[in-house]
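Presented as structure tokens, the chain that follows is alone, the form predicted alone.
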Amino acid sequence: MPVVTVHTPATVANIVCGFDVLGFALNEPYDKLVMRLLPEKTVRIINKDNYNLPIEPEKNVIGGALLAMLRELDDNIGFEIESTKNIKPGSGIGSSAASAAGAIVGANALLNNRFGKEDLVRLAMYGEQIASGARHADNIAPCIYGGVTLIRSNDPLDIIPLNFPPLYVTVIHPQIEVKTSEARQILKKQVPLKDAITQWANVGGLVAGFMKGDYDLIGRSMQDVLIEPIRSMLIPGFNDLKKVSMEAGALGGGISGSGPSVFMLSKDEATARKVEGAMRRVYEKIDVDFHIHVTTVNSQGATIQASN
């Protein structure tokens, strides 16, 4: 049976003001999946890391996505997956999306690309539902399409890849876990109209900033009056991280997905490295363990390497 290896990237969802509708892919870190076909309709998951994720397909995001794909296939085939996660579960940089999207992209390669990208996103969202309780695509879409994506609608699915200028990303990951399902539960169910108007304006401004390559507009638009004020309470030192990053020259940034990771965008690597140092000093003072990545926006998404 043929074998494929999938490298599937971390992602940043929301991009501050675009809750559940905006996201972008990162070049680092990324997960690795090795996949092969099986001669029966089943999903077999083998974990090659120390995160002790469930191997029962119904409880694992990989299984949830692949079972959805198998329901749409008449073939008597299945998939075996060896999963090596470098994106820590609960990190806020799309760990569950990387697993679900990577599995679907790898399976599609083994099936000689029967499905288009939009269908791949739709199927991978079944895996995301296991992780968060909601079928959202703001991590899945950039993981599959690469770059920056706008999800105009989840049902019917309508994904719009956006142009964007060169961007460097500094991501700090406190070594604590914030579960997406729990981070969604604390959000307000109703918001004031004036706050909704502010949020709409910022989303429109951010999309325009990406499309025009207008760094100043990108920076001005990364303001969140709905989600960040609530979720930031779950992240140690969040306000200080944001303050020192902006002083170091970042365009802007905020919580990555549901947290606890915090990201900042910069025009160039030198600024991104200054932001890294500023973030590091904040967390060294409050004695919180952390990892930091300085990387760029990934324009390819999940990639395939075939082998025999």
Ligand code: HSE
Given for the second form:
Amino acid sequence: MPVVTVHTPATVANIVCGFDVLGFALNEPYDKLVMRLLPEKTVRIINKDNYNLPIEPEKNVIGGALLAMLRELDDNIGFEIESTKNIKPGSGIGSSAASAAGAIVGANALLNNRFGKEDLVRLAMYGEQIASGARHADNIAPCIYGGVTLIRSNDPLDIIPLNFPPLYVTVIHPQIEVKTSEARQILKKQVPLKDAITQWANVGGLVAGFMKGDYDLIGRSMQDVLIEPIRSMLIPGFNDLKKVSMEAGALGGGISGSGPSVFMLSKDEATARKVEGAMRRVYEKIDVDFHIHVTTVNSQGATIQASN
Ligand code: HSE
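Give me the form predicted in complex with L-homoserine now, not the form predicted alone.
Shown next: the complete complex, the earlier chain at its head.
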């Protein structure tokens, strides 16, 4: 039976002002999936890590996505998936999206690329829904397309890959878990018109900044008056992380997805490393356990490493 290995990247959703509509992929960290075709309509999940994620396909994001794909196929086939996660569940850098999108990309390779990219996003969203309780594509789309993506509409899907200049990303992950479903429940369902105006001006500015490669515009557009004021309460030392990062020369940044990770963008690696040091000192002072990565924006998305 053919086998494929997929590397499927972490992603930063929202990019501060674009709640549920903007996201980008990271080069580090990424999960690894090894997938085989099975001769019956079933999904068999084998966890090769210590996260104890459910292996029942209906309760697992990989299973949710692949069952959705199998429903659309007449063939009597299924998939076995060995999953090695390096992206910690609940970290805010698209752990569930990496699983769902990676599984769908791997399955499509085993099927000789029967589905187009937009279909892959649509199918992977069934998996994401299990984790977050909502159908949003701002982690899934960059995980599949790579780079920076705008999701102009979820239904019908309208995904716009954006150009972007070279960017370095510093991501700090305090070792606490924030469940996306819970971080969504605490949000206000209605917002004042004046805040909505500020927000969509910033989303427009950020998209223009990426497309033009205008670092200053990217930086000044990463402002969020709707979500950050509420969710930042869940993240230890959030305001200090932001303050010291800006002082170290970051363009800007904020909560990654629904948190608790916090990301900052920089123009060059030296600045991203300075930001890393500054963030590290904040957490060492308040004694919070953390992981920190300095990486770049991934332009490939989930990729097939080898097949035979
Ligand atoms: N847009 C989603 C949210 C991303 O912020 O809830 C979750 O990773």
